[in-house]
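What follows is one chain in structure tokens, specifically the form predicted alone.
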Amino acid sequence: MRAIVCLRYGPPNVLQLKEVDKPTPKDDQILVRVFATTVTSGDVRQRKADPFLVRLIFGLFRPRKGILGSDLAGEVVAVGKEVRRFKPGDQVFGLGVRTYAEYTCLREKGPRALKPANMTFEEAAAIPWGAACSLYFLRRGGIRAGQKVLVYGASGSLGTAAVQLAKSFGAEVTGVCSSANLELVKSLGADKVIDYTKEDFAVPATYDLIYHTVGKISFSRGLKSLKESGAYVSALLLTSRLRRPWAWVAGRKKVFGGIAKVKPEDMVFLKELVEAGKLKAVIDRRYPLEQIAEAHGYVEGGHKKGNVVITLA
């Protein structure tokens, strides 16, 4: 099968298209033919080993897993003898491993679900990373109806999903982004959009929950903008010093971070939101598998809107 192999850390051109052996599912695994995946900021950090902490997680001198990728949408083609949730022919989407390949093996119990009926494979692949991680962190911050929620970095993969999710919970949402993305964020349902190049979001004691998706503001500015019992949530997944979720308290204000833990039921929840018309995919660009180095370069530039999808069909 065709796969993108990363044998060393470095710039986008370390990603090479090669023929590799097709995997065989174990008793508790499903074999999925991947029709679409994405390039996430996490994939870029893993490829670059930046920050250095990445090496402690994925391999000190080179990636232990030569095939990167986490988002996927595809079709189950084979199952292990212990698998009960899925069967051959099922169209699925979710988070996985080694998705920069035509086929990947995944544990049945992982964060996957049947693909939303009203989405293409490309659209479905653009949901898991941003939406599942944002769902985890918004829930971690205790989101509920009537709250004032600020999403900083509202035009990226995490942010575009977070704006829609926060609205689905009944929150009043303010998105922070650049001038070029104001209309996009408004179209996703944000009640107010702040252009960070012209306006400071840090108004004292304004928000019940701040969701920070990019590394461009300090905790002190975020805490200043929180109400007295508010929550500040950081989704800097691969730059966290701890791999498990963490929290600390500043007075009555709470700060949460770490790496999102996504469950199968979270993917089912997102599927239902999509089918109810409350969550849509935001796709900036599409690239064929052969052009994945170019896609990585674009994502690394830091100006993508929503998601960059890789097609394999």
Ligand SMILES: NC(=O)c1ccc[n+]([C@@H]2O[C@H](COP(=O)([O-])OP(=O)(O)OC[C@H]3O[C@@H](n4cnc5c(N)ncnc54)[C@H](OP(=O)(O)O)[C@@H]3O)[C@@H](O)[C@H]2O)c1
Given for the second form:
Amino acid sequence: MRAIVCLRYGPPNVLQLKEVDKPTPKDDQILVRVFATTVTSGDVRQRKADPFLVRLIFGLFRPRKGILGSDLAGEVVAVGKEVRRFKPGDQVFGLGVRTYAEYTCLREKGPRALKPANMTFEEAAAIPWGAACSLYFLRRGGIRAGQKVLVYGASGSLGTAAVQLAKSFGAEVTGVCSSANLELVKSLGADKVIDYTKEDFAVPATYDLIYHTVGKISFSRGLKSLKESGAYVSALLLTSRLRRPWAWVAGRKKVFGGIAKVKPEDMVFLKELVEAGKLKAVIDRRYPLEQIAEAHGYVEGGHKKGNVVITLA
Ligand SMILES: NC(=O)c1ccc[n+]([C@@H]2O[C@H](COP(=O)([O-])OP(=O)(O)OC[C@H]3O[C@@H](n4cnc5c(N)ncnc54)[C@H](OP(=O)(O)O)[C@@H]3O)[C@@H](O)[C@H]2O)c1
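Complement to the form predicted alone: the form predicted together with this ligand:
Below is the whole assembly, all chains and molecules, this chain first.
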């Protein structure tokens, strides 16, 4: 099968298209033919081993898995003998491993679900990373209807999903982005948009929940903008490899960070949200598998809108 192999950390050209053996599913695994994946900011961090912590997780000297990629949409082509949730022919989407390849083997119990019926494979691949992670963080922050929610970094993968998710929970949403993305963020349902190049988001004691997706906000100013019992949630507060999210209370304000944990039922929740018309895919660019290095270069620039999709079919 064709796969993009990454045998060392480095610039985009470390990603090489190769013929590799097709994997065989274990008893508790499904074999998925991947029709679409994405290049996420996380894939770029992994490829560059930036920050150094990446090496402790993914391999000290080289990426242990050899094939990167986490988002996927595709079709189950074989299942191990213990698998009950899926059968060959099922169209699925979710988070996985080694998705920069025509086929990948995934545990049945991981964060996958049937693909939303009203989406193409490309659209479905653009949902898991941004929406599943943002769903986790918004829930950590205790999102509720009627709350004032600020999404800082509203135009990236996590941000575009967060705006839509927060609206679906019934929150009043303010999105912070640059001038070029104001219309996009409004079109996703934001009640208010703030252009970070012209206006300061920080207004004392305004928000019930601040969700921070890009590392450009001062923590203390963020805290000041929270109401007295508000929650500050950051996708960037990664203090250690601890899988458990950490939290502390600053006065009555709560702060959460950590690594998003995504369960199969979260993917089912997102599928239903998509089918109800409350969550749509935001796709900036599409590239074929063989141009993945170019896609990495673009994502590394840090200004993509939503998601960058890779097509394999
Ligand atoms: N903890 C976890 O479990 C977890 C999970 C997933 C992701 N993450 C992290 O979350 C971060 C965001 O991920 P992502 O995939 O959403 O990133 P992304 O899609 O690459 O984010 C790009 C977006 O960030 C915006 N941006 C850049 N500078 C900005 C600024 N100063 N103010 C507001 N927006 C700005 C850009 O808009 P402009 O072009 O307008 O600047 C662009 O639209 C990454 O660092 C990732 O590693 C953490």
